[in-house]
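To begin, one chain is listed below as structure tokens, in the form predicted alone.
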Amino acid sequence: MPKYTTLSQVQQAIRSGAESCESLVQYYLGRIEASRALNAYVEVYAEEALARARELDAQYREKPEAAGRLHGMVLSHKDVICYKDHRVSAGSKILEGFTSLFTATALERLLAEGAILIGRTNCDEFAMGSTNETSYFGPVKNAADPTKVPGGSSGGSAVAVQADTCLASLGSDTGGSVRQPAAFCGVVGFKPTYGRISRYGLLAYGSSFDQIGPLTHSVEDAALLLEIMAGPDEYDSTASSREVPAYSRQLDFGGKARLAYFNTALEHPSLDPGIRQACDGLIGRLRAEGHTVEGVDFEYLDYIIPAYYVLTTAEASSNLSRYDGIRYGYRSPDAGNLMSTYKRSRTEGFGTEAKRRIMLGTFVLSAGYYDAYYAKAQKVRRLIRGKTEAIFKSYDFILMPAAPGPAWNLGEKMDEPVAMYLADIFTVQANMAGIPALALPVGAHPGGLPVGLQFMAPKFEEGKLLAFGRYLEALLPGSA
């Protein structure tokens, strides 16, 4: 079977009789088995996926014109997105044995259009990490080089697409958790505007930051998935009520774009020379094509990470307080009374990184420290958002590295949490400002690993950003 990179290729093969949903699922199950050592999946829905494929095939033979827009789409989803009557654990022991009572709105909308779910993918515990090494189920390995990390926290989803075990996957992005692993794994990763996709059914880490986003082989498929998932939801008051454009039918980019890049980013001491070379090469190529690409000052770059981690750990402290060993999930067998149930269950159920962030968040929200840390971080967030919006008054997009370097060795940063946090320096701006961002593969690092760059656009300008991404795919050697 050929490696399909777009749903349109799959659907053409189905129309010609060369493929069926069942043959596709069989192929992807074979790929999952062949790549099991990468540890991308925590659960595979093998029998269920095959049964659904046969059902969809029967419906298609009976009435092909009634097929959903995602007929033939085999999809995986990150282990923080709920699927009714299936386990969801957020990569944590604390949710051991828990079965979801409902399906996330985003998943529900995809299933209604004919998608087939093949499994849930491994992730950093409660999406807390940049390497996919904090999972209770063990680290995920990069398919390009299994000694390297895949990025996080949606590393399992990125590797699932990279290793051709599904056509696309759903991740979540709190500070770069879709885009950074997409860059490390050489796939497309998209984070929409905050509120563009309902968060109902997404286990919360940072409620004012989290967004569901797709990882795909192509911008074309990312646009279609966004189009189907986006829109208002009565179960999520933060979901935008704005009309959803037909993103998948508006992918022609005309005219010349104006792009900004941050001088402080490309001159940053943490930026790997190979990544800087990729940025410089793309800037030169865009200028040669007639686009305007200019450096601008952004004086808040080094304040983004401290402010982000103050705010997200505060929100995590609140969100994760519900996992207490009383109502569901893991309960310590050694607990003897109410207080020891709380203490032992949370101590034994949460991993080191989750506990670190819970404690940091509790500290910055505590009496005497709230104004010094949390309130000040909120002010920094407003400054970052305001400066970003001011840049977009003169430019269409912001060009930025997706990470300071290529994927690093497994275990390299696990004992240096601050070094791991700093790996998010170029991605968290989009979450702080609530704007859409797209990570695209642009080729290979001199060391041979995939390299991805990201592009940011103003709020709710997903259509324009995706169209530009599709244009870049044709322009760049590393894209689909």
Given for the second form:
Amino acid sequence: MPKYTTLSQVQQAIRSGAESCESLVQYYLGRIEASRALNAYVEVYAEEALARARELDAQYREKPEAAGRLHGMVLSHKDVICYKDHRVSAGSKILEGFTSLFTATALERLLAEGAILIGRTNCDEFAMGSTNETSYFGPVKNAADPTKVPGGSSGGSAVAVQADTCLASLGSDTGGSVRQPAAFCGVVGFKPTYGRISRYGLLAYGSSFDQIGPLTHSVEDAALLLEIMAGPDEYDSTASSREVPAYSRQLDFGGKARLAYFNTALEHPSLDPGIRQACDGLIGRLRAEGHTVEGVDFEYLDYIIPAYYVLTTAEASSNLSRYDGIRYGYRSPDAGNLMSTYKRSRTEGFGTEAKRRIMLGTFVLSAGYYDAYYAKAQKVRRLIRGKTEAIFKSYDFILMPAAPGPAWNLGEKMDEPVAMYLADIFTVQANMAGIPALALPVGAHPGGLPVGLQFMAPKFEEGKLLAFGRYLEALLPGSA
Amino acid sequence: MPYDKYETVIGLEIHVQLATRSKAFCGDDASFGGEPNTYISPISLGHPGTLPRLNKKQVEYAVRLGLALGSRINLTSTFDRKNYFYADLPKGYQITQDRQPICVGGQLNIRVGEEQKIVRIHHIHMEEDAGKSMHDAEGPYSLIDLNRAGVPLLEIVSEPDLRSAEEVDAYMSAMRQLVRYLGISDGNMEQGSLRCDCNVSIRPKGSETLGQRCEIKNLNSMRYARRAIEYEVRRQAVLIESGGRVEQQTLNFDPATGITAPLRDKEDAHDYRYFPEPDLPPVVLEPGYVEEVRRNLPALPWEVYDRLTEEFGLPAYDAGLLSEERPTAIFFLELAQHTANFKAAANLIINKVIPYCNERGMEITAFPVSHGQLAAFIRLIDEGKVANAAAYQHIFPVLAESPNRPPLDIAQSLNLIQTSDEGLLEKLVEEVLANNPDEVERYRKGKKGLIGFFMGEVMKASQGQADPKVVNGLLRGKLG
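Could you present the same protein in the form predicted in complex with the partner chain, rather than the form predicted alone shown above?
Below, the chain from earlier opens the complete complex, with every other chain and molecule after it.
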């Protein structure tokens, strides 16, 4: 069990004098050391975190009322989120030696409220993967069972929280990269509405899908982190200017909810019986509490994955063009001219999965293929968005598994990229539609691994969704 | 070679560098001529995690040009990515508008000799410039300057309405004049603010179908454009006449040799894989915004020209010269408020003020003499106090150096006031006639041209101060 599961517990301990920022950092550094084998971190900011903790402690002693809202929050961030004067490598060799010149807007806002950054977490290369096995820095292992994958692509972040090496971690979610590893590791993973949090400083994978999201032990902390990170940013034109509600103070869910689930999802051939059982159990429980839970038809489920991979690989092929060995990052020592600099640096710098997606994306955008693939996938995306919005006319939330099964074995699917892609079937819809989605741990699989389920809400309804999530935490003891 | 059986068909893509203070998608300085790689930032360097944000001035300038050319302004326009690798393209793609450009249609009227001609505009779109590559400057290396990377451009694509190098010249001159009038670009071709790609084809006269075209890239001077087109037309005609076929190619013009040659095949075979730019939302303009830009449009070159010929009665030649540059036209219009002799005002500006400024590399707006003073100068001539030639030759230079000295005062101190005292002049005339009896006789026998000789003698005797009109009258009276 983690020492603290919410920031409010931490702050209580600080107020009582039982804890300080420094002792917290010491504690988490000890935990990091103890769980080295899990490979959750690619870099630990030990000295820096301690120095900052001492500074924050001094300020707190001086003027406790001036402490930031995140005072005592020890945080890690995925290796795709920029932190000024620190390395960022997206789990790739191609960014070898690269140091960011600025801090991501989301991170900047958390730091301004007193968060302490303890390290940079491992992830799939350029967030491309569902197991954290495509990282140049090696796979991350699931703390619940080190022979199992932690999920991906934010596997390092999920394990960092799961193994109690930090209170929360920032991940990114393009097709489930926060929610699926959260489910595999038994932590809370939240993907906000597209545009709710600025993407400035997030290394782009699929720009029209990417969204930063927190991994935490509790919904309460997810709400607080979101509240602080969200909002317009002059450096990201796709960040919404919509007002940011005080999510952390609106966590009481009253009344009865209307939930939909997809018959096609619960009856999907890929769905593991243990997960199905968890869904059925939750549905029964919710009904018993007086909520409405109904199955609806959603005939597009099997189109989601193909359309998603066409669109994201297209965007990725362009987003990853800048890694060319010319201005920064890895340059092949054997490069002799411009063309060989490109070819060798990219061949040697990118891993197999990144190359696969670059080639896929290049193909679907090529002259003569654009209409058959990209344009068609865009149409599918519009249909899915429209159908999803239509469901929300009658329901508050959609209930969905976060993954077809619990965490699988390390190495199990590495040779089957299509099988790996298909495992994203339940998480991708939220990114296709740009809606918020919350993955919550709901218990254990018969084999003992964590099981997480997912709840989606209409765009910008994260307030309602988080409140319902907190309600579920209370309803399902032992989930958090 | 019977070239004249062919008609030349040319369409132009003009790239106009906009005179905005900052770049198209970030706050970097957009000026020309800084130390290499100083007007840069993580955004223009394409660092990981950076995003573009649209410069509003670029949009305003595009709308301004569109309205001046009578284009339809798309109230919703979108950005696309054009993907290709090059060392001076930091992101690996250029942000441009491919599918929904900001302005569609429109036309520009040009004058070629005595003829007027309409050149139709296909569309105008916004995009960003690439950096500058300098090859062979430093041994085997190429040098890259990224100051220009991200500088805003408008690309103006014409219909294939031009029929000769001369028309291209006229069209480019008119476009250059227009963008300068609109204040959206300095139109400086030497610095690359105005560059063009020419699509050239030929067809038998009378034919309505277009021949196969070749594109000549990156012509950055009107002289080069002219030479390149003339060369290319000849090349195509020779090819066809000798039984060959023109193939669609992208050509480079080498000013040193004066010939066009195909770019390497690889560069020619670019598949740019355009797709919608996910980082920039559509540009949505309110109709009221467009109207406001329209209200604030300055008088356009052709409107000024018409005003000069119609309202001020100036000859076409004068109106053309005075309306070429907006500041010159303004200078005239202001001077015209101080004098009623518009023709004299035009002459003075064309023959004295413009050359004076040109010699000193001075803007006409910096010309030191006030309009009131110049009007007084004109009055001096109109009232017969000083001969035109004397005023231009002797008074103007002094006035320009002592802008506040009254012109009359200068004339007096230079002894240039004409004598119109008939008594005195009559005496001089009589003396001259008495001293030249032979000429008088020859005059009376019909050699009327000798009147000039007598004039000269009288002027000499008066030391140049005689009013020629009065002398002329006296001479004719006495000679009968």
